[in-house]
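This document opens with one chain alone, in structure tokens, the form predicted alone.
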Amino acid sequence: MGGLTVSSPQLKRKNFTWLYFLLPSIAIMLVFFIYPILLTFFYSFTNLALTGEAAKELKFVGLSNYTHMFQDPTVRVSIWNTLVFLIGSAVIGQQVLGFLIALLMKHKKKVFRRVIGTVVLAGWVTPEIVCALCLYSFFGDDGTLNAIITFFGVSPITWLYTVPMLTVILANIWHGTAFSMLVFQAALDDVPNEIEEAAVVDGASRLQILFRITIPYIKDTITTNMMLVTLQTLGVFGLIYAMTGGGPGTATTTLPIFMYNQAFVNYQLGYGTAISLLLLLIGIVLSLFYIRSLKE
């Protein structure tokens, strides 16, 4: 029994050896994630600015930034635009379209999968600013879309002015659908063929197989992908800013656009950080909702 005894200092060293391997990750999290959030939280209670008297002396202003934010009608418009952009491009657009493309590619020949996959991936691998310029040229007054409809005798339409939100939604769908397609393609390949074949033998239709077998089988993947796409879409800035600048007026002003305008156009960094925390709060609430859905 004496040979099995381990001294207390040796036992403590063994119990905490794993901590040494986590120290680099913990340090990175503290420096690049926790510290910026705490600093942003502090600045949201100040009058931090880039110009003017506030830039000379930092003052604690309490909840005035938040009071002003919830009284600002543009904030309500930005929240609404953010939700419309989120539902249109992430929930309905990327999620549904990505799933349909992956479903259509299932059991197809490799050549077909490679061609369709390459076409869809082209939008995803294209940098966001390049994607914005391409779609701006497509929807512009003298763009490709107007050239096509003019060829069929239809009068040109000022798409970026008439339906600006629709244009940025379609642009984000084209830019991000490939991610959902790849996720769903991997999930659909894991659905056992034996279950689907047995359902066919029992007389099940394709829609019954889809809604009663395929979708329930990959529901965790659907929820996970929805969470990732939602968080990515909440932070979309360059695509909208390059195409419309948040206009015309506030028609496409989402929370990231409004935050940027307040912080770096109007130079009110304190107010801009308060808006960024509102955006962070929305992301946290949606993440908790998706995590709870995964547990259920």
Second form
Amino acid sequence: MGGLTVSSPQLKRKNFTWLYFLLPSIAIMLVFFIYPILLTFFYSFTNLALTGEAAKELKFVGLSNYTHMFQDPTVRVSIWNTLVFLIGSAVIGQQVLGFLIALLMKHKKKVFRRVIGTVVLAGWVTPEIVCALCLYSFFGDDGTLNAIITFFGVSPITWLYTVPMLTVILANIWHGTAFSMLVFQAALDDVPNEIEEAAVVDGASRLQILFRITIPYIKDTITTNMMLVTLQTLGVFGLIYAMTGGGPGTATTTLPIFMYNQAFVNYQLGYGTAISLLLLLIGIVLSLFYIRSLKE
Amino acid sequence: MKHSKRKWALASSALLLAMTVGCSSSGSSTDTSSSPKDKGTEPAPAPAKDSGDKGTTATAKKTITITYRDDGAGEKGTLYKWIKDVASQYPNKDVEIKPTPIQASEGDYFAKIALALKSKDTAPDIVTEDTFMLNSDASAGFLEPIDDKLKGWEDWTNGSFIEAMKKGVTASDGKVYGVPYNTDSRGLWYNKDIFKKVGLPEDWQPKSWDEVLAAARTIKEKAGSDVVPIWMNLGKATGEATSMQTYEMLLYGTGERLYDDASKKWITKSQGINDALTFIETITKEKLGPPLSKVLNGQAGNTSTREYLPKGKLAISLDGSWITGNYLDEGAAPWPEYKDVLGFAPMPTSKGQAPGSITLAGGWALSIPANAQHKDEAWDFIKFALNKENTQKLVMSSGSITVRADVAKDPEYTKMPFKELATEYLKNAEFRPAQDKYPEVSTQIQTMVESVATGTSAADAAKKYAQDITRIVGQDKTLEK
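What would the structure be for the form predicted in complex with its partner chain, rather than the form predicted alone?
Up next: the whole complex, starting with the chain shown before.
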């Protein structure tokens, strides 16, 4: 009996201990995550501006930021550009290339794996802005690429202006492929050799092994990686901004660039926040889609 | 395994999204970054520190910070050198004058200023304001009205300042928010050597846009492929330079305006808009303009004035009167021959209709932010910095036109090449609408011009402009002609 009376407050305390430990992180989440999102949501219904009268007196404008967004042809262009950039550089570029590199490196000598791995990783460890400047000078008018092609007698091409989307897609592939490669390397190492060997004994070709055994085996990794890469790419700003500034015209204006331009170049913070929520929505929809396919 | 992976994925996706969204709502950038050449002594917004330790050292020097735009010239910049020079002669040794430039493209400068002025921690004591932003920043409550201070300043009240220039620093509430230090006019700079080579008159006076285009076509045909016939800033990155030097020079030349003063409405549709855009379209289509890779970035203004024009790679440049400041011995791109090689023709109206030529005038002012820490000291310094002698130094080294009547009469000033010509063009000068929405409208102009320069048709670009302007100013404040 006496033992019980002593232990019950202890038990009680124990029940709430988790809360104390969680409090700091909950507080941080509230301050740095929930609060900004709520604030963004709130601002998206206002005429908040960087300067002018609206900077002093906030006015509610109802849904006008949103109605305008759906009429604004640049929004459509930006969504399209975002998708092209996303599919080109992340889903196809980084994912497929990362997988191929990982696959080709499997069973190779350690030295070979190390050297190739380091080379690919160089792109990943380079800070985004440095990466952007490197590729800017690679694709620039007097850049490396033009120097190479003029050596072979081809007249120089203004890459950043003739094929701007392609240049930023290639830049993002160069920058980000290592991440997918690392993820797939780990996953491929988990595929048991016995299964593959058994398949070989059964007379399966290399392609059959790849599509019938390896890929199904690492299916979950593919989906998870797809989601991570998608969300990373959705938010890419510095790379594009430094290389092309979203131009020429709107050729490489993705949603983050468009949002920045509206908020900080056109001084329309309210409209900018509305666009950021659109970006958030797209991110949520894509994540839900991936999470769903993980469950199956 | 599966479960934890999903959780991890969820958590990281949440984090990434938070970052994307978070960056849009953070309203207080501390980007008053000093230039890299600032010797890294300390970050720009110093004043906050001083005010805090009043008790400890009563005799500590007060630091007065002056923020202006550094276009990349750093310590070679005209304003930097001028501030240093004026500060060294400033009699009050209890204050330290510290330049805290913002290194940014013309377009980014104003956004960075607006962000810096929002907070006491980042606001400088003195800020250079382009007069077109002044009204907007004043309406936002970022600037301090200085009417009371001006009353006690003889120079302001005794007619030393040209009366018309005071309008540029008066906001729509009727209060004065800055002391102007320069103004400018715009026209067609041209390289006489190239003109001579292709058989065009060295004393060029085009009477209409068609004559400008004709000259450009002749140059394209005869001067060789490495000469750009005509340069106009066409990008978003060049900001106000694109709006004012290019679009507004064209639009106002058609007789149309941006804003209808009588009805107090913004004009969203007019023949003038179409004509101005068609001119740009023609330049683009016939490849009479600069390569896009040069003109669409923030350095375009420097490229044309400091590189193309002096090197004989550019025949005609629609630009401001100040560009000659670059060519002085102490300028960013010294070019002693500029007096003889360059010509400065007035920009004709579209069909040569009255008044025959057009120019837009702007200018800059020194203002005191509402969040400044040392307003009185800042004011004392402004009075000293913008007295006759110091204003004259500034306008002479920067190539701009003075706003002081006494400087305008000074022979030292009038004997400088092109000064009289540039001042003469001011007679037909138009000003940008003194409306707090103008800066936002202006960025839409830049978007419109860049889209035409990159292939959008004039009609489509004009349609989108009308839509965007309507959203910004409201349906009831727009007008179609």
